[in-house]
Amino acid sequence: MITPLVMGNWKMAIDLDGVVSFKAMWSSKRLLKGVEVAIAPPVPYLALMTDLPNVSLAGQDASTQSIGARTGDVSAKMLSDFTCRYVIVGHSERRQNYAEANEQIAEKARQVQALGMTPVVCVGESASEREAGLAEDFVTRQVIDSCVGLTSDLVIAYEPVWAIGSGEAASPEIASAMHGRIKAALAESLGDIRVLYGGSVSVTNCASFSKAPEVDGLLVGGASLEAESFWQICASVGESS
């Protein structure tokens, strides 16, 4: 049985005071069972997060290179040094804002796996692709091309681009159908892969997604910035003790 994973992606949306406040509130909460929790803070705050109870750390991105003159890049080795268990690659904001292609994302994921960490490969279609009836074919191609050379130590995050930060989440039915398609695309080469849903996940809709068939957890953006709302989302997937 797959243990569900709930991962918070803080992006560049928090400052030092916010990190300190989150830690204090989270540490006062009851422990959660039946769910794995991870948080991807901005890189400068990784060192502050290593003592957070029952929370794995994640990087928000990794370089395609292991070392060298790459101003501003963060290598997989650097993230490993801060005990990151997961690294997000291919988030739609990276694909759109930095023109990252599937081939680059696959190389980043290979760098992550080479250091013993688990890549979280993000995929998702735009509104125009869904309206044209191309969503499943588009996402399937993203998945296959972004996972070249990877092992089964892998997580896929399905985040429809039109839902990210819009307040308009996909329906559980849409998520289930796409997750099934993603798993089918990788079943022969990689076996049973954990697939998360992301895109305007909130306290009010999280339970409907976590209980949907084929959904193995959640990738949470804005609602993960506050410990109270993130804990509630995690508790909706697992249980508190």
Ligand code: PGA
The other form holds:
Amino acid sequence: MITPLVMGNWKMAIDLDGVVSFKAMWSSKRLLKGVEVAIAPPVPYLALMTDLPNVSLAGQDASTQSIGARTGDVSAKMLSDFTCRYVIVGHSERRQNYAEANEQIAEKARQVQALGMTPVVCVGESASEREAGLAEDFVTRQVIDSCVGLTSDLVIAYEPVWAIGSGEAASPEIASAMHGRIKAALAESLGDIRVLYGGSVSVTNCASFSKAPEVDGLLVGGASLEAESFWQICASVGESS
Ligand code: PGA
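Return the form predicted in complex with 2-phosphoglycolic acid (PGA) of this protein as a structure block, the form predicted alone having already been given.
So here's everything in the complex, that chain up top.
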């Protein structure tokens, strides 16, 4: 059986005091079994996170370039130097705020794989695409175009844009149906791929996702900033697996 993965995405939503108190609280918690835990901190805090027991590190984004004059960018190699195991690419906030297209995201993911790390490729439809009945076709296109040239060392995160940070998570049924569609789209070229659900995951709804078919883990934003709530989410996935 595949071990489920729960990844915390701290975005730009934490400061140094928050990182220090997260670490102190997390270190007092029981070690978890049956779940792989990863955290994607802001880059300046990566070096502070390398000693957290049983937690893999992740980058929140990587450049399409390996080196050079790219002010503000972070290369996959830099993330690998700080022991990152995963790198998120194509988060909807990057797609929206920086107009990142599927082709660029695929290039970022290839850079990540070339360094031996696993890209977590984010996809998800907007509210208007869902209302128009286009969600499954839209997400399938995103998945295919964002995974060009990749090997099977890959995770997909399905995060409907309308569910991110809104407090309105997708239902487990919506997640299961979309995950099945994503897996089917990649099965022939890449085999079995883990698909995480993300978007307003909380202490209250996490257990329903961990029981849902085709859901291989969670990508957690707001509820990962506090060690107590993130630990509870990870524990619900681990203990139910
Ligand atoms: P959220 O964010 O859990 O705060 O909705 C999820 C994400 O953007 O990865």
